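First comes one chain, alone, set out as structure tokens in the form predicted on its own.
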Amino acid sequence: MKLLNNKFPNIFIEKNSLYTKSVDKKTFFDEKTFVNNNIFFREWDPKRSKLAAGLMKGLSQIGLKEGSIVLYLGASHGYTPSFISDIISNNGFMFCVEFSPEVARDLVTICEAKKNMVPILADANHPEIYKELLTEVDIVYQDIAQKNQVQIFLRNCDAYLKKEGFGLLAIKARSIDVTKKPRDIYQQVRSELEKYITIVDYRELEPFEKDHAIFVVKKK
């Protein structure tokens, strides 16, 4: 199988499928895997990951690279974090914040198997809670389906994101306001973000994720 580099480190595309180059040659979610030239690849499903969906929709910039330090808000069971772990490689590191203890059990299992991930059981609404556990980060990634998801993102970017660092915000429109059209919600989010941070890219995620979009921003 011939893989084409998708212009981002450790992310590859072959026809309509997306893959990461695994740093540890392990699989966690029954994803398809294969070996090519002694390199272990994992298939990344854009219907299970907003970041993968954004890449398939043509994101021009994501900020992630080998060695990046990442704060992931809303890490859930660890699906997307496990692929970001591959992207940043073992010389990068990721702090994975999750609020639900039940969900975090799966996340902990993945973090124990990975060398570059650590779970943090905390409420991302209150970034001061985990300030003793974090350093400044290169990337803030958020996937939290709450009404105030934009405010949570900006609060954490203000607290932990380095100047010129990148943020990736997955927006679930229906969690903000079910009475408004998603496009109107995205414009509302854009206006709010632009007051504090520079937007460098944006993609709506259909057909992979209904009523979802992803914003890529850079801290001024």
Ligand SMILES: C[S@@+](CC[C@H](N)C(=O)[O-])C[C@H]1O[C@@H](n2cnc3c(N)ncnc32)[C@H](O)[C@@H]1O
Given for the second form:
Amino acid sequence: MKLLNNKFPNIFIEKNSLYTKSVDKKTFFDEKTFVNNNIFFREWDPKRSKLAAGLMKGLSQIGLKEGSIVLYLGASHGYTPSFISDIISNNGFMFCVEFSPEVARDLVTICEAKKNMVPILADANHPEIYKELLTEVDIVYQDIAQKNQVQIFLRNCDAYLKKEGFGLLAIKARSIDVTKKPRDIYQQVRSELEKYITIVDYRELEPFEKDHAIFVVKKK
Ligand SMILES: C[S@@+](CC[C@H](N)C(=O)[O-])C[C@H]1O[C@@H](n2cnc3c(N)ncnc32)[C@H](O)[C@@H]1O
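Would you mind generating the form predicted together with this ligand now that we have the form predicted on its own?
Whole complex next, starting from this chain.
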């Protein structure tokens, strides 16, 4: 088991599979686990997580570190959030926004079991709704398959991301325009982002996620 990259905490690779080191030693998704030198590892599937796919595709910066404060938009059942929770460890904290009450039920269960994440049932189109619940964050992570996903992301970065903070934006090209080629959509997203924010990394996620890409940005 070795660190994936010296710059990333708590993310490991072994035989081409990704793992996080889990402080709380709990599993939530029937993922493979193992213990080595009393350290508990959870396998992280790049076919279920765009961040894991981006890491397997060689992302060189993600901004996440132990102690990071994260705003996660589109937390769903909590799969990727549960791994980010491992990465930021118990001195970090994550606000998990999800608007579907059905999937948020699973998210709530995970948030109850983990010490460093809290669910927020809200529409990320309206960041002002949760302004009483959070302050500035180090990272905004978004995985929302909506036509206006870039605007939702920029709105939340504008409201909550600190200066020089990192944003990670997973893009589902087909949700933006099913008639256009994904590469053309990524180019369009790049132009929109560049008006407000600096792009520091970008990966297309095939073969793990078809027609998806991830942008890593930094607030000016
Ligand atoms: C692709 S899933 C996210 C998967 C999750 N990020 C993971 O990797 O485990 C997208 C989620 O975004 C949620 N969503 C879509 N639009 C939203 C909005 N405007 N505000 C909050 N959540 C939204 C959906 O309900 C869905 O659960």
